[in-house]
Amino acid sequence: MSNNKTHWENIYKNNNFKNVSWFQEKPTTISFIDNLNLSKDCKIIDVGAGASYLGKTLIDKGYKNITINDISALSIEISQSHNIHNLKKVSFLIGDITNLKLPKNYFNLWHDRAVFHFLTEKEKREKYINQIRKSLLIHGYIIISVFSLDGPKKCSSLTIKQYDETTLSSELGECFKLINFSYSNHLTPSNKKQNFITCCFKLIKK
């Protein structure tokens, strides 16, 4: 995700969502969520969710309070079609996550697959991290998945910032404690490998 709304609207306008490089029929980060053993009543936000199936997967697992965010209205429309029978369990939030007005001390889990690595400007990253600190409950969890140091340097023609567990921890700062991480290869619809690192953090202080 970048802050260029037009870029992302055009992506979903001009491509079948199942053909974009980041598409997953079965979201792999669900295993990180399962390992947290959260209450099914917990409040989860999936930022930059696009047309992801994560919201539907969470609903199928019994979760009842899900917020799906994306800068692209078209991607949100696709996500709504995934969850058509369970819309009452899902809130949809369109806009750039770095400057949206979010409820304070509200979410138990902040999930991000491939948003943070688009924030190449330090100011944007600081705004993003402040959004987590404001909206997440203390001792809440953050799952962030980004391109690793062995991953691509661009996505959707945009430059990204690569990370490992050390640099991502350093970027988030001392309020966040790393509790788990893993590396994985994502196979794109065009059969290209993209190496990701997924990290799970806990908010230990505001």
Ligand SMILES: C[S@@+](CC[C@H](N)C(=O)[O-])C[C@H]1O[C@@H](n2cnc3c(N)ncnc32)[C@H](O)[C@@H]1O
Second form
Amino acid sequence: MSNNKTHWENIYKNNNFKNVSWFQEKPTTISFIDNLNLSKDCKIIDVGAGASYLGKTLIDKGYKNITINDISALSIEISQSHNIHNLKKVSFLIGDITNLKLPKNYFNLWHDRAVFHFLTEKEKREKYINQIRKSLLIHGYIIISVFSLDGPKKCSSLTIKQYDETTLSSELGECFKLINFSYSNHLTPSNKKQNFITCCFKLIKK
Ligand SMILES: C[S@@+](CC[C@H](N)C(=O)[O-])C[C@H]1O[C@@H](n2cnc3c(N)ncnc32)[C@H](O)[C@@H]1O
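Coords for the form predicted together with the ligand, given the form predicted on its own:
After this comes the whole thing, all chains and molecules, with the earlier chain placed first.
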């Protein structure tokens, strides 16, 4: 068991999922997905989904093919309980997204809220970006939401890397075209403000 996995298993073991700082009763990045007007048959992966309600929200909107990933098996159990009546429409993938075996040329949309910013090592970020390039269909979309330059320097007591739209675009590289972005303040369950930047990219070449 890697240290990173142990950290996250302990988070979900020792806390109610609704009390963790990143919890949202209504996932705000859904507005980025709504704006894309994707077909309800499209394939969406939420990486590092934790116990988020995003998958359930998408199913409630009519999407039929959702993949929920997390490094923590416990968080996936919670996520399964959110989606208990729709298990045919949801696949669960436990593992580190930087080295998990993913289907090739499969997803239409890759969604990440508060995961990419934990990748403080360049090598890990390169692996993550390669995973997108392999598993996403050409002209597919990527939504990444991370702490902004005005946001916290740590998340879940771990050091993170902050971004703005320029640094996130240059990190992803020339295969990805920035479509739109916005800044927002997330209010944690203990009423602290955390500034996020959410960017939507399109995969324009492989
Ligand atoms: C800050 S939480 C965000 C959870 C969720 N995306 C949300 O917005 O509610 C980060 C999540 O990423 C997961 N995680 C961290 N590193 C990961 C990795 N390398 N691969 C997959 N999941 C990871 C953690 O277990 C945790 O659930």
